[in-house]
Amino acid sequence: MVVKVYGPHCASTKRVLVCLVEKGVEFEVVPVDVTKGEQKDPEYLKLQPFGVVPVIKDGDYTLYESRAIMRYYAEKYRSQGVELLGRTAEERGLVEQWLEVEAHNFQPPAYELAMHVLFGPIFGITPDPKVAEENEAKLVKVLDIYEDRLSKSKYLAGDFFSIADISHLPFTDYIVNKMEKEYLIRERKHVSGWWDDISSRPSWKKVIDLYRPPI
């Protein structure tokens, strides 16, 4: 049964996406315009209480959290395509600690720079240039441990790639390629390697090409 996946244009979905190409899983996009607040529709509450996206239906079974559902799809096909997950319990537990790093270091000051940056007028955000260098700021602390980190293995949770460096994609080509902050990935030797290398993957560029976001 083809998954549905709602929401395909925004960034947190574009997460699921990935993954489900990289395992090679079928898929139909069901489009949710959160500039007009479709995401607070009565009939999407009913398969997202909290009203964002992205959401999952995959037959009777319904999921939401985009990192929630990449391990769901990289665990339910994990003999399909890509490994994402690792090949061993240590393995794992460093994709899902940099899955937990990019969650909750990379994505709260990376969120509120494109809010403050690119999206603010859209849901009603007055840009607080104050707000976007504090969080840059916080940005460039993460960056330099990511460098440390990538001195010493290709990708985040090893020499493989997994849904850690999945879940950056969307955030990190907005700091590129939209709010003129390129410099915080190529200031660093090891993260700019590793951005060309994830953002080159023909997964990346067949959902950043169908599905461009609203900005």
Contents of the next structure:
There are 2 protein chains.
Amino acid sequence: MVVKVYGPHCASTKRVLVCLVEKGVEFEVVPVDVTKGEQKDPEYLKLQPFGVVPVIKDGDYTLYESRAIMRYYAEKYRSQGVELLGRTAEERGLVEQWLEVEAHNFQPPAYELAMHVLFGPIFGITPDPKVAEENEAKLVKVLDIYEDRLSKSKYLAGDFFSIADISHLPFTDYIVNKMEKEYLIRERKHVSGWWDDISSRPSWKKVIDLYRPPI
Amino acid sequence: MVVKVYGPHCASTKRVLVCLVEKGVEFEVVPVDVTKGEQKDPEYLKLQPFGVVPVIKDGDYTLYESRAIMRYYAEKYRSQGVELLGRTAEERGLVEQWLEVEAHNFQPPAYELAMHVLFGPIFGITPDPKVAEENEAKLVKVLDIYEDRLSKSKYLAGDFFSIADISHLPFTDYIVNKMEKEYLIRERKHVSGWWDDISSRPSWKKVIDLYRPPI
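Since the one above is the form predicted alone, can you give the form predicted together with another copy of the chain too?
Let's see the whole complex now, leading with the same chain.
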């Protein structure tokens, strides 16, 4: 059964796609044009009642929330492809910790920054330089903590690549390649090395090449 | 080794405590007075660099982020106490989905509501009725989706209790018992029944009785 992934051009969906590529799971994509509000269509809301992407269909099984989908496939195909959850309960715990940090500390300011520097007009938001500045300042504090962490371990959860790293790819790509904010990464030696490492993986190159953003 | 849990009086820490009680894991608590800003003390920041509660110490192992800690103990003591992750990969997937929904859809408006109705003055925030109103409106939409979900299954992830349900306890308690917003729950038959069920568990009664909020 081929996994159907809805909304491949969106940032959060790319997390899922990279995970599937790393695990060697076959998938097909179903376009959802969020610039036209297709994620609020009644048919789509039957799959994802909150009206956001992504969602997957795998036979009769439907699942949403990008980080939940990554966990599901990383666990279901544990012995296939790259191990993405660590090898012990303690390593898995740290994967979960950094996945939560990404969701609660990194993603919110990175998202606001992207909205007020890049994507606002597409979604009817007037870019506000003050909001952009405030969120960049928040991101600086978060990245300083990342720098300390990554000076002690190669990846966020330890010396192994995991879904916690994957989860950072789409918005760090915006920071480096779309918003002229690359200095936020390059001013931090260990964050910079980590970014070079994770963004040069064939899985990310494949996904970013196939499914260009609107967001 | 007894697990040390920092900041037992805070909402997010209570998730962890309920999980530990359900799994029959022994713990001791270490007070962190967030009304005095103790979560920003240098010694505390060595454990949790973002300066928030909770964090746990289990021998040499340190872990933060309440939902990550719940996952760790629910997994580590899988065969002990109540099963909190479902029994199959598909059930676990849905636990993860609803845990993410709680974190991204339920908690943010519930938190803002609590700040602007209950706790603002403690933390130097002037309560703003307009912000409270906006967040109550967001919560209404989320709870309507919950009502639909809970009309089809006894708990959020299915017909089994899980860490996804536990995660809702502290803020739903504020809504029902502290903010005079009980109608948000009672106007929805299935949400109301679910709340009665999960809040009558001995684990929650024990935790709420032992560790009263400031937040």
